[in-house]
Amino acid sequence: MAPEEMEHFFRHESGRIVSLLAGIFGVRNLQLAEDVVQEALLAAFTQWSYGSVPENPSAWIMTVAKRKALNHLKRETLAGKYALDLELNGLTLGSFEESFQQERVEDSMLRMMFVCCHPILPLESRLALTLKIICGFSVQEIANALLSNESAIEKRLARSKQEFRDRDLPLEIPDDASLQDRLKGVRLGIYLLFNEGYNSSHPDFLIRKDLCYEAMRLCRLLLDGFPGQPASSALMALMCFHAARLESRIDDRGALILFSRQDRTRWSRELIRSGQYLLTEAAKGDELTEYHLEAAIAAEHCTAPDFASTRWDRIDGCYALLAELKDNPVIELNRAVILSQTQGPRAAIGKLEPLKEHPKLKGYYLLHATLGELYSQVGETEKARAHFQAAIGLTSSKTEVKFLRGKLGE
């Protein structure tokens, strides 16, 4: 197993378990629960490391945590540390095996993702604790997809459990009016899981397909447990039109290759279709979310024959609306990018440049990159040198320094 391979599956096997542990052990253990799992992924780890993969890997990772759960059960239960907990879940030690069970590992997984969602956590905190526990991220990688740093990652993280210890919430899935809500900030987690695959923070990769395939496995989830919900459909659709172009965006020396050229031949036809199914059961209903939008500007891109034959206008009426959806200085970018192919790049200069004073757009490396691309196309060397160098300085991914280095050679 590659270690990509490995880091992929740890993820997986990480969330399962974890969201198991917890109907186990109760959801105000959760840091036990977490303990129990690290201590399974060591144990793979080490033998992996120095022999062969066994043929099922998650059943023997299961296996292992199963014994080491079993194991503080034991240890702890003689202790009366845990006794409680385990009465009030209605969990026995003769019970036990029955709760590794296939259908519970799943169900379970899907209630974890409600109470990473709980309301009575702040938002940012709900999406930290969700890409912990459901997607296995790192503490760098939360910080990265949350625009954060990681001693506040830590913090939120800290809160959110000492908060399910004083609470002593239930691993349940709401059945009143706050499910929607919840349903919001399960969704959201998703896409940032996604966006993190599609656009790595990671220096050393910048598309990690794991992560993409990971948030379309747990969209899955949601749309079979929770069917007929519009946003979730949209979700799925603009996964879908957006993997369907991984394969096209990188070159086989590991060199990015622009939109504009890359070869649609090798776009997934079979995940577009599947994007656009979605995305007509999305449109059942009169709900209308960003996920629609985003859906619909993917979906432009993705049917049109050719880059010359996009339609514009289309994609930048669905980036007005999103503008009156959600309030980011991306979106305008977007726009901006749009203006160029359809009125040149001068008047797309004047969108951006009013933009580099937005305190959220300050270190955003794609603004000086797009400005770089303008500014050379209307022949001004020096800014388009300037800007070029500016977004070198303000991205980790090796792909992308080495593009715009190609760019500065231009």
Second form
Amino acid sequence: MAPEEMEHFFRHESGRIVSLLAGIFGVRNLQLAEDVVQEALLAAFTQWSYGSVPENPSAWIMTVAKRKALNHLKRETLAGKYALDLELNGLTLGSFEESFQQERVEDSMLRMMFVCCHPILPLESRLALTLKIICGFSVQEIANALLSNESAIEKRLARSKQEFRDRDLPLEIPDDASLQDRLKGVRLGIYLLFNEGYNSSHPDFLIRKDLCYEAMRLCRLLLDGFPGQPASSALMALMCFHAARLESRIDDRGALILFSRQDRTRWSRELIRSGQYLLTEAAKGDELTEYHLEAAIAAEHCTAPDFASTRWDRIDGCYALLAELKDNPVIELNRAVILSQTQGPRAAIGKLEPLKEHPKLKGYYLLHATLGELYSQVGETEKARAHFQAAIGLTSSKTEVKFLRGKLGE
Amino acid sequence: MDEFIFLVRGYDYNDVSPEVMQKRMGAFTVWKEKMVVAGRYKGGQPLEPGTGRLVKDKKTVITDGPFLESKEIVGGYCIVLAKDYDDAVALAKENPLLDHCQLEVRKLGNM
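Here we have the form predicted alone; I need the corresponding form predicted in complex with the partner chain.
Shown next: the complete complex, the earlier chain at its head.
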């Protein structure tokens, strides 16, 4: 197996087989599916460590998982525990064998995505569940990724699983009537996952590439499973454009690099091309979502030859449309930044000062960091310092703090 | 060169995430391959986790393990070639399994 195939192999296998088993045992028995997979992965891990990795590692793990699942079923069915569930899922021990087919894996994962992003769950739980079940993260890894603690994540997961048992949710592709709504939910989950990685407020890691790539992997699955959904293409395009710039956002010492100073030769041409293709795909149809607009904005940035040639008018046009779709004052903050490029820092300051009173922006460190930057551009050092200091007090990200301290000359 | 066995003790299987498994396997494989290239790795195997059988005498077979405290349970072994105990211990110290288990180093008896 090539090293790149091996990257996150265990994690990804976990997501694949848990989804498949959940289809067999029923979502109410999710925990059993997870336990069986953990056992199978441990077996692979120990065998392969001492010996060697088999020709087809995926099939190897699947076979072990199948055997372990069967053992569980035989034992528990005798005890009467799962007999009813199996019957509900139209399964007998005889037909069990047939349900383990590689072709069914992708389908199971798609179904599982709808379950993990189910509208009955709070947003934070959807992210935690997606990471646990489909991405194969441990509770500790989820807690790190979502800036939470293990016991909080544990509780969220337990509550969600209880919800699954109480409601007896089916593992199915939603019917036509609710499909569009449910797809929206899945896309939102993917979007939040990506943002969590891209704009992580984690004190140590500003960018969690891992989460970004997981989000893109899930979106790819969604695109393959439900082609011809412009919003999904737009979401994927948006992530491609952002991911293209991942490597250039942080310098060798882990410090943040301002967008205007990023080395554009380090941007991934391949990802930008994919983004452009997807954006064309996204334009088929008459739907205009926030993903379309955010992708269009990112595309403008990615395709400008240098910072000075950025077409600010087009970007501002997209933000104006976005403001109509989404009631989010951060959009106004972004538009003020554009204003500073087109009409100078004074104009931007005039637009931003009143936003300081906005309830949603009051404690937002980027507002203060931006004002600090603008005031220093017009030479009002005292005001600049005050804003940078306010920003430092408002962010928990060590990388951001380092960046802001640099601004203060510390 | 003589044969030494590393008894891998105290494997903690609880809550080892798939990603951690992958990292540990990768690290162990690097060590193992280095040993193989040097011609000093004679083989190894994990023991299946779970309970074994303790045969105390002809009448008493205990099937309900564990028979030892978890940190003492042997989870696997590998056999390497080394000049003497110092050399074997040096090899053991390079073994990444040490990050999460203990290694008991024993010289195999010459027949």
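Here the rigid core means the biggest group of C-alpha atoms that line up within 1.5 Å when the two forms are laid on top of each other. As the structure is a prediction and not an experimental result, all values here were calculated from the model. Numbering follows the first chain given and starts at 1.
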**Request:** With both forms fitted on the core, give yes or no for whether the Cα of Ser14 moves by 2 angstroms or more between the two forms.
**Result:** yes
**Request:** Once the core is aligned, please say if the CA of Thr342 is shifted by at least 2 angstroms between the two forms.
**Result:** no
**Item:** Core-superposed C-alpha of Asn29 shifting 2 Å or more between the two forms
**Value:** yes
